[in-house]
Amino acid sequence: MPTDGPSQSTTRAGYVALVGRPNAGKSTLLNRFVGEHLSIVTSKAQTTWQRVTGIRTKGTDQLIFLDTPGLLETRDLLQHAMLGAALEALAEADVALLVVDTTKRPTQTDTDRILAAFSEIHRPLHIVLNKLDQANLSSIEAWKSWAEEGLSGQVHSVSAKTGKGVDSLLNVICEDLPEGPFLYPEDDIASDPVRFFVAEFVREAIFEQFHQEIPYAVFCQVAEFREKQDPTYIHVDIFVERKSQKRIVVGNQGSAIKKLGSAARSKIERFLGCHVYLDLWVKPLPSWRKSPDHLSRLGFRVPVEGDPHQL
């Protein structure tokens, strides 16, 4: 429920949608802004894959951040809800902010999918072009001149791993803010259950384990969490595509998921503050990722025809 938030002056809230291309830094870009390791950031593309809301408040501002899938080809129903995902964010925030990789100049296919994504929006848009730390200067000003020409938004540079800028980009947002109370206690810095972000981790030491196919063809959730007891006991689930998946997951004599399990279990207990039992159950769940009625009991809102959340 909302609160009434501080007295002494007027508030400021609202919802700041980061969209962009696959790999543009979203996820740590959001991460940086609320100081807290919320969404999962690996060195593989495409690893957010539903929205994720963090939040910052800021004196007498309150900024809700929405990290979504990247607006990326959609080759099966799981990429369809994925972009139905970042398109709805999209359209429900109060200031957008399209997020870009510098390290790579722009190319037909990039700009085709942002401009569509961004054509109908009419809402305070700042382009954030992202990774200075990595880039070369021609990149950056090939990319800050098409932003300039395509989009009509204010453009800033920034290095959301190393915080180079993201300062100067958060005041800014601020002041696009529409005058409100809070939307959330103050010391809250996300909305989404804790469910979510332990099966979450899980899937980001599965992406940073497997390679090829296997971190693609996997999802996490959590079946069963008892807090009340020392420690806390998670069961998760684990769902592939295949037996074969399910076998690699695993690992001779089970070695595979014993080193899954040790690396998520650390990154859930630094996110939880307390000891972890984390039980980690592999199941095969064929062709998850192009089945309605799999994607809906995993969580996904799955698109339908004349969903005007599809590009």
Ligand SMILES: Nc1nc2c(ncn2[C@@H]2O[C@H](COP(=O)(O)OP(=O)(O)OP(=O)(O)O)[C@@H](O)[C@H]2O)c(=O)[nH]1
Second form
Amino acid sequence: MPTDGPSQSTTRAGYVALVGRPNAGKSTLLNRFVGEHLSIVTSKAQTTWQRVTGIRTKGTDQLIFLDTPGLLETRDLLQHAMLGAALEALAEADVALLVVDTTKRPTQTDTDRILAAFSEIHRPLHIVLNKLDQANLSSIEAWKSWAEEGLSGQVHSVSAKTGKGVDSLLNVICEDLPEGPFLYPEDDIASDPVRFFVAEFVREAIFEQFHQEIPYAVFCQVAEFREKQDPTYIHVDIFVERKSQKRIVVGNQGSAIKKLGSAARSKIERFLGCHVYLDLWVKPLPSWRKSPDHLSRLGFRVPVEGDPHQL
Ligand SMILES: Nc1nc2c(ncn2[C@@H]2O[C@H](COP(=O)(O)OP(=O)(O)OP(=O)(O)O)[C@@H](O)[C@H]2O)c(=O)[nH]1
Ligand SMILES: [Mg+2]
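Having gone through the form predicted alone, I am curious about the other one (the form predicted in complex with the named molecule); can you provide its structure?
Up next: the whole complex, starting with the chain shown before.
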């Protein structure tokens, strides 16, 4: 029987960028929206270096979430590429989510970096006050006043960690999606290649195990992936900037890399759902964070003069 009113099959689909200062909880929120540990999360700032896509299909709505690196102060070319990735996702999205950490009060640097990024953005904006589970009332109030002064967007309070407030935020975002067909099959939750996630899980294990400069000087790339054998064979190159860093990552008689391999393998096996033989090779690639050639070979989009996605 034909029905009156809007067709039952009207669908909405769109891109939703998660943007904010480093460590605000963007990746935790993406994982919560999607229901899977897709984007790596650590307690250290600047964990996410590239855009990560997570997809959630909910009835007749499809949300394609874009997790992004934090809006940081840029010092080297890698950080310029990271900031560029965040601004590019923001420019492409249909809806913007600004995620802020309410366990800390807003600073002048927060204001400067955020307002600079959002100055040209004329999309529906939701300001997400995150870490509600750990925040004190006065800093939540400080962020609420901050939001009223600087930006026009709906304010929501959530805890990405516990999930509080996340479902109602999701429902509100759906209202801002443009009408249109789904952009991905309904069951898809990710669009990045499996190799990307594998390399990211090794990097997550590095962030957890090492401190000071090592996590920020290391990049991982899958060199070989043989899934037709059991266990699946995966060779990951771990690029470091200096030989001294290689010695730290390998450790005394290989102790550090053995521990790293075991932690990373568990993460990858959980993600792939199969047994894995993980072969980690540590290779010096001098000053890779500053070299346009190395960065583009490692998959970063290197900013050029006059790039619109730079501040
Ligand atoms: N208590 C609490 N901690 C949270 C919450 N959301 C995220 N965190 C923690 O905050 C830290 C940073 O979380 P991420 O999700 O990696 O933050 P991010 O914004 O993606 O950080 P970058 O990728 O570095 O920009 C981790 O230790 C998370 O466990 C939350 O709602 N409550
Ligand atoms: Mg992140």
